[in-house]
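Take a look at this single chain, the form predicted alone, given in structure tokens.
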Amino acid sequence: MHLIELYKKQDFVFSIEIFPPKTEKGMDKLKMTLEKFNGYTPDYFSVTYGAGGTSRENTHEMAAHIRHDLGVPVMAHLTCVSHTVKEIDDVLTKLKKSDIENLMALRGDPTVGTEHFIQPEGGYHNAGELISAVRKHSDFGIGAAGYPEGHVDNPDKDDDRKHLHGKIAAGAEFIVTQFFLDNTHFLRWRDKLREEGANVPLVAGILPPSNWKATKRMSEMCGVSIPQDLAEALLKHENDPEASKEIGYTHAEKQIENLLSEGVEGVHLYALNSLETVKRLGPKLRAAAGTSSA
């Protein structure tokens, strides 16, 4: 099933994305834990994809371990970073034979050590060129991502818009945004892609802030702003780990109520493998996506 039928049928769609750790205990443990986030009966979870492919393996498994033992549907991320054409069909072939029906396609991180996107050599440039791929290789359910502040690397939030358009048309079933902190940024950005033409779910991504250091790293890395009453909260409780934490619950928690108020189509809740984010976060939008699970 692609996901997109989740978004045509649900009002509202709540979703849980996952890291695979790099080691076989961390893989055992994170399946455990995985036990438990399913009582929170999200729609689908989503398995990040390590820069490089590094994780390649064991996003395949966590997947696998997703849709088939816990019956779940599961949406596996692919990047083109350090990739061929060749390697990307590989991989798409294997998740083919694996019954993984969704991907979410990326262009993925630069490298450690690099400050931005090389071209791999004989593979593809963008998201949009490696979504057109994956289109043509499988009848797999797209997914992509979007900056309601613009990608870092293009601030230019008008052209950033452009090429999400350019996803879309080359097959992005739906778009599940960066995380952001000020519902603004995400609420213009819908509704003027809205008044562009955009059809497909345009869903908000919510990662709670945890501590002041690792809110501002982020904020840095992916050019989020920061509202200022949660950087002078955080900034005063920087040194209490339990304060700063709730602080970060509470504002998440604003987040959602916002967004539901405001009709999104979903929300994909950015979980970094925490059993703690999902218990506080996950009644909430389990209450606002139904009873049942799809």
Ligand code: FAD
The other form holds:
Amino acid sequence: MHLIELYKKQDFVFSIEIFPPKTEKGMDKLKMTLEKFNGYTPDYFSVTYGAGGTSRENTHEMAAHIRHDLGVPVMAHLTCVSHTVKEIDDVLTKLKKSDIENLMALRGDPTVGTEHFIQPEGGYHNAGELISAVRKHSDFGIGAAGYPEGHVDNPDKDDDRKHLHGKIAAGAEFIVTQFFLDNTHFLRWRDKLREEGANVPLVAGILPPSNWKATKRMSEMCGVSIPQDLAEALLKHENDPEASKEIGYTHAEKQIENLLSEGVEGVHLYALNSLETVKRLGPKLRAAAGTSSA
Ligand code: FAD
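Output the form predicted in complex with this ligand next; the form predicted alone has already been displayed.
Let us now look at the entire complex, which starts with that chain.
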């Protein structure tokens, strides 16, 4: 089943993103944790794709585990980083053989030590090209990334949205956003895209801030702004991890409540493999998805 069918059937879709650990021990541990995540019945899981090495194979293994052992719909991420066209083709064939039906097609971030993304020799230059290649390869459900505050490499927000329309034209069936901490950015971006004719689901990516240092680092890296009151509260409790976490969860809960009142089509929870995050935010998201017309 393509995930777009879920978005068509339900008023609201709840998804959880996880990343595959690098070691076998880590993979076993995450598989056990996922059983608990699954108690909060997300509509699907998505599994990120690393910069290289074993973690890439582990994306495949974890996605297959979710699909076949947990029996939950899954989306495997795939990036253009360090891959030739032939290698991408091989990954797609392998995913297809494992009956993994959905892909998040991405360009990927620059590799460690490089400032800008460099097109791999004999590979793809951007997510739009990858999406076209996936479409040609076989029948996958395809998601793509969106940036409510613009992508960090592209200071021109209008131009960034133009490329997003390009990804939709190439075959992306729904868009999941990078995390944002101020809903007004998402809502304005959504309005603009709708005005410009985008008619695919625009799904909000939510990452609960965990503490001041991490939030500042992530925000700078991704070009995401931090609301003043959140910054002040996190800074005030910089040396108190429990208070910081509580501030972050409360902030995320408020964001979710507001997004639900604005009729968001889905929330994609960046859980970072944390059971605590899923325990805290899962019930609200599940309840929202449960009131769908499915
Ligand atoms: P693109 O859509 O290709 O855009 C990249 C930049 O190029 C933008 O600045 C855009 O404006 C510009 N651009 C796009 N098309 C063109 C064009 N035709 N001509 C000129 N410029 C163009 N990273 C990982 O490594 N692994 C993951 O699993 C992963 N999962 C993610 C999941 C989500 C939901 C999101 C939001 C991001 C994820 N990322 C992941 C991060 C992502 O790889 C980076 O944000 C990356 O820098 C951009 O990827 P993209 O697919 O959005 O690229």
